[in-house]
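Listed next as structure tokens is one chain, alone, in the form predicted alone.
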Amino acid sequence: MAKYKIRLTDVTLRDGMHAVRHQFSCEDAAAIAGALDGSGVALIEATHGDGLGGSSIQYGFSKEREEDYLRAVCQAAKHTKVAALLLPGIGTVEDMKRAIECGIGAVRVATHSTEADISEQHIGEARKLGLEVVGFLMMSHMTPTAVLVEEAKKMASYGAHCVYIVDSAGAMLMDEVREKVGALREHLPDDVEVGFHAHNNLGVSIANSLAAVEAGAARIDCSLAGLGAGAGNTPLEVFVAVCEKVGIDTGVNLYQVMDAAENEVRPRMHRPIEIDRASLTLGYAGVYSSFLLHAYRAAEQFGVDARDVLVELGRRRVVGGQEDMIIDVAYEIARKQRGAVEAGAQK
């Protein structure tokens, strides 16, 4: 008999969009959603990497119109509910209503881990519209456990069916995961589930996800082949295999998701999902994983080391929505380096 029974959300078609610069086509999306459909995952999340309304000059333009992308996924996922991500301030209630018309059945409302209050309107409206609603506390490593508990309580009071601890930077280790997930499970109402979303920048996404389950998480996020921002997410097929070995019931067909990762996702990757020096720096510095490609581009533009950019962003404690700071930081580093060189030449 399984020790735990959990539900998995696949984020390949949302978080994975960061890793392909939001360039999945409708055909790509339909192929991946179709390969996941009926596999036993509870939700397939699909939007721009930064959620509804994210296709923009600030966050990167998607290859496809948002409605076309969502319809392609919803039509391919005939047996599995599709979710959209919404970040208040980027996406709107009107965006959510259009997504419902495309066929979504769930929404995940994401805020910085100390700003749950800005989700009240969106969570409340989503409940009125009959959606399954998840609250997403991003960059949870930056916030003390007691504060996270209070923020999670807010989301639960607004109507969230589940609240997530989100390790957006891949900066957490297992003890911190156990503490924060366990605290949410202890203090939230019994009918509000706790979830956990990991990134693999420190190489511990599977270990952290297991720790979350042991601490009371009923939902875990994964992606096929780990496709996602930074060093990627918890790889779905690997996590399912590990869960089977340790007695956790995910309800997911292991062979089907192995085939989906190998046949549909790996051929569509722009680059390998691995812990390289930049993604490792994200976890080390505690910087939002979706900043990675932006930092690479800014570093190349100004001729500086992307690691210096990421570490400085971490020192400044930047959060999602402050992507414009990446250019500022790269420029400042380049200016300081030029100044140092000029000063040295004058001696």
The other form holds:
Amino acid sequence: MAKYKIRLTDVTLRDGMHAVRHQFSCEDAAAIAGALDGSGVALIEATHGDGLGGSSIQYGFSKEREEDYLRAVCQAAKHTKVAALLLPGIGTVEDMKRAIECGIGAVRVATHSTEADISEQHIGEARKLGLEVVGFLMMSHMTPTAVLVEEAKKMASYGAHCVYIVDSAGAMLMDEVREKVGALREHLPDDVEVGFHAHNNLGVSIANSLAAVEAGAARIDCSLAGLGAGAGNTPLEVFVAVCEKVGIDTGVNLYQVMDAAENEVRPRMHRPIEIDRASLTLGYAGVYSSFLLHAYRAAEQFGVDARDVLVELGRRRVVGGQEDMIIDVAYEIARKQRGAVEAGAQK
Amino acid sequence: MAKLTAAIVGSGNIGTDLMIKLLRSEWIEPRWMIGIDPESDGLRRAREKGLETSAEGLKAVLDTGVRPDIVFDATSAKAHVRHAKLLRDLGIKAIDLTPAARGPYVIAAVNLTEHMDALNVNMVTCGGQATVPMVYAVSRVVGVEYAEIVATIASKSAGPGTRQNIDEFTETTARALEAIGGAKRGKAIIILNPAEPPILMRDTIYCLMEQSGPDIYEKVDASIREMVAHVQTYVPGYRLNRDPIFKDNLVSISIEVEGLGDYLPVYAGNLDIMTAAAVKVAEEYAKYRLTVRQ
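Mind pulling up the form predicted in complex with the partner chain next to the form predicted alone we just looked at?
The complete assembly is shown below, putting the previous chain first.
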């Protein structure tokens, strides 16, 4: 008999959007959702990488209109509930209502891990509208455990069915995951689940997800072939296989998700999902994973090393959503380097 | 010289900062501070400064026959809807610092004198006061198809009102980018950053222009710098973080706003730009009332 029974959420069509610059078409989305449908994943998350209303100059414009994209996913996922991500400050309750018209059945409301109180309005409205609601504490590596517990309690009190520890920067190791997930499990009411969302920037997304399950997480986020921001998320097909071997019941059909990853996702990748030097730097410096492609572009535009930009952003304790800081920091580094070169030439 | 009398409703961060600024004004005399919590720091400071204070709310004070020339409302959007009606019935000028938007929008740097006769004017949001002038600076040179702003403020400077109604911030700011900034479409994003020590308010403004090229870039760049200097006349800590960056038909502007440190520390530039703008609007109204009409 399985030691643990958990539910998986697939984020290929949301976090994976970061890795394709939000350019999945409705056809791409329908093909991937269709391949996941009936596999046993509990929830399919789909939106722009930065959630409802995320299509912007700041984060990159989506290829498709938000409603068209969501409708395509909801129609293809005949047997699986679809979730939208919502970051208060970017998306609004009105955006959520439009997403409900398109057929979503769940919403995941994400805030920086010290700012849960900006989600009260959205979680409350989502509950009133009958959605399944997940609270998402982003950049949890930056925040002490005791604070995370208080923030999670706030989200639970607003009506969240589940609260996630989110390692947006892929900066956590297993002991930290155990401590933070375990603390939420201990202090949240029994009827509120705990979840965990990993990024693979330090190569430990599978290990961290296993540690989270052992510490009491009932929900884990994965994506097909790991498609996601930075070095990607916990790869769904790998995690399902690992869970089978250690006696964790995910309810997911291994061959079906292997096929979905191989047939539908790998051919659509813009670049391989791997731990290259810049994505490794994200985890090392504790920087929001979706900064990766923006940092490459800024580094190219200003002729600087993307790693220098990312490390400086980490030093300034920049949080999720502050993509505008990437340009400003790259610009500053370029000016300093130019200044140093000119000063050197004068000597 | 005669001054117009003013009441401040709301004794929180905004109301208290506003009081400190009004005490320096040559045109406005803050005479009343009205709150709902007798123990609040704002009411205590108001008493120390010699203002008449009440913790009974606006209606109770008006019922005693008090008739200020101007009422500044620094409560909440919900409360302002009630206050707006009371003040309108008595013919008292209301300057609304909540996102209730009962009256026309006023961005101090752009349409300061446009609504002198309106009984109720709305100060939009802190993000609006900081970014709409930049969009306007671009749109007065070249058409702006789309303007998008990202306001990042220190967590400590966002009070419970902002936190509970964050959608009102993004929606009201976006409308003002269009209505006052002159963009055909507007979008606003707000981010709270909890870093210690707290960061200064910073805003990035993106505009998609209808034309591009060196001549346009040069004119837009000059217009932006001129507007920054104009805003600095009433918010000295308003400045460009870097030069505007042009790429094809996109211009990206980055500013930061350092406050005067009147009530909250200097990082709360978002508070400062809102209260400074409200004072500017009130003073302009006072000049109009005290010089033109008499």
